[in-house]
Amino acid sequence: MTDHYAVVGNPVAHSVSPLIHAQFALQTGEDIDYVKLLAPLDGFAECVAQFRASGGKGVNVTLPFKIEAYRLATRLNPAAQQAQAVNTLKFEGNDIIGDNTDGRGLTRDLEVNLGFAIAGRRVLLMGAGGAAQGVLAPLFAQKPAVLMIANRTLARAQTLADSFERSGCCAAASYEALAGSQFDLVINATSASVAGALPPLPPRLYASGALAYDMMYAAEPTLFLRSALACGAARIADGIGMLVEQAAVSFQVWRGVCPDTKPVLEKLKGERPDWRNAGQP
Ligand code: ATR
């Protein structure tokens, strides 16, 4: 019997998650289907309840409902507890189990797909909203030498950094205060790209061989990635790999089977111009 899953968001029409999960299902032989559900902005919980009542086994949750999903869960896995946001719900008996696979998706994309070892590297995370919060703990777990959080509103960055205070390697800064520092990895977790805007990074920020990573994905390089190349980043990558990797972790949470992400990522990348490694030496 086919098991039903969905991605719930608003808007959700642009989501490629159904394509990704359809390929995972084919590859692993798991009998599932996966659809998009547009929830009214004030109707997330009802939408999930209806899907569950009709036999749904779980959902992915996208903007703007990740915090609501966190509150809806009756049990939380450690990643969701840490992120205080949920992108994966699994229905199990009377329980709604909340998980967050975004951070593991990011670190798997960096480490496995891009061959970038985070351990011992200087990492700059831009942004202090939900997107940044969701990836901070998994990044930190990879033991970077420095994990700097920069944000337009410094107080939000400070709050995030404070949650890792005892570790000694996590700090907060304004963009101006970064002048003179260099990083091996610069991650854009702000929503600036959505508005075609650019966080105000000082010059000479990219160390030799540095990777610039935008958690957004698009057909063309974002303004941040184009600017990073112009400012000396050696490589650029957008969040398409993170998208596929977080989907694979969700699939594993639901089905207990880990799909092979490589052919799925290759297929998605093949459908757009090849620029992912545009800055690779
Ligand atoms: P999300 O859940 O996507 O992270 P959010 O919680 O609204 O969304 O956070 C958006 C992040 O992008 C914030 O860090 C925001 O900075 P502020 O905290 O100062 O608002 C950042 N951001 C949005 N537009 C930006 C811009 N043009 N330049 C720099 N940072 C920007």
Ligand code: ATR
Given for the second form:
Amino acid sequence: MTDHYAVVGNPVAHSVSPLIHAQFALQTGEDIDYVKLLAPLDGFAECVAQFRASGGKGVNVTLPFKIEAYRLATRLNPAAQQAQAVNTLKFEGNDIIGDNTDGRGLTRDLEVNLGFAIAGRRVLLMGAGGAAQGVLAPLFAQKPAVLMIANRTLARAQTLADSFERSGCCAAASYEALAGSQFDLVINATSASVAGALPPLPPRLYASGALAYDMMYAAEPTLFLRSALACGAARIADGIGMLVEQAAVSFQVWRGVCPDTKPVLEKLKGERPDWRNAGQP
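What does the same protein look like in the form predicted on its own, given that the last one was the form predicted together with the named molecule?
No partner chains or extra molecules come along with it, only the chain itself.
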């Protein structure tokens, strides 16, 4: 029988996750279908419960529900425990098992697909919500020289940085306090791109050869990526590769099979303007 999965978010209409998982299913011979579920902002748990009651086997979770999904899970895998945010739920008996595949997806996209080694680099992570929480530990595991967390509310960024205080290379700052600093990798983990807004970064932030990375994805470069090019970034990339890579980990969590991401990413890139990983849009 066909097993049912979904991505839950608000908004969610833009999601290409159903296409990605359909390609994984064809590749591996797994009998699944995968749909989009728009959850009301105050109705995430009810939306998940209804899908589970209808026979659903698991869901991916996107903005703005990753922290709520963490609270909903009855069991947590180590990545979710560390992130305190969940992007993958698996329904198993009476349990809701929570995992977070975002960080593994991001680091694989950066290091394998984009050829950008994180070790020894100065990294700026913007945002302190569920998206940032999910990638912080995997980024840190790659041993950057500096990992700075910037957020409009400094206290939230400081809370995240404090979890790595023993390392001495993770810190928090307001956007204003970044003035005079430069970074090799600048990652936008905020929701600003969804609203067509721009984080308030100071000028001359990008070091020579710097990569600007937006965890959001779109057919055209986001406002953040266009601004990064204008402000000195040498390369830009959006989160389409991260999406494919984290989806592969989710697929393995659900099905016990690890799909090949390369042909799926190539298919998605072939359907988009050729600006990803380029020095200009």
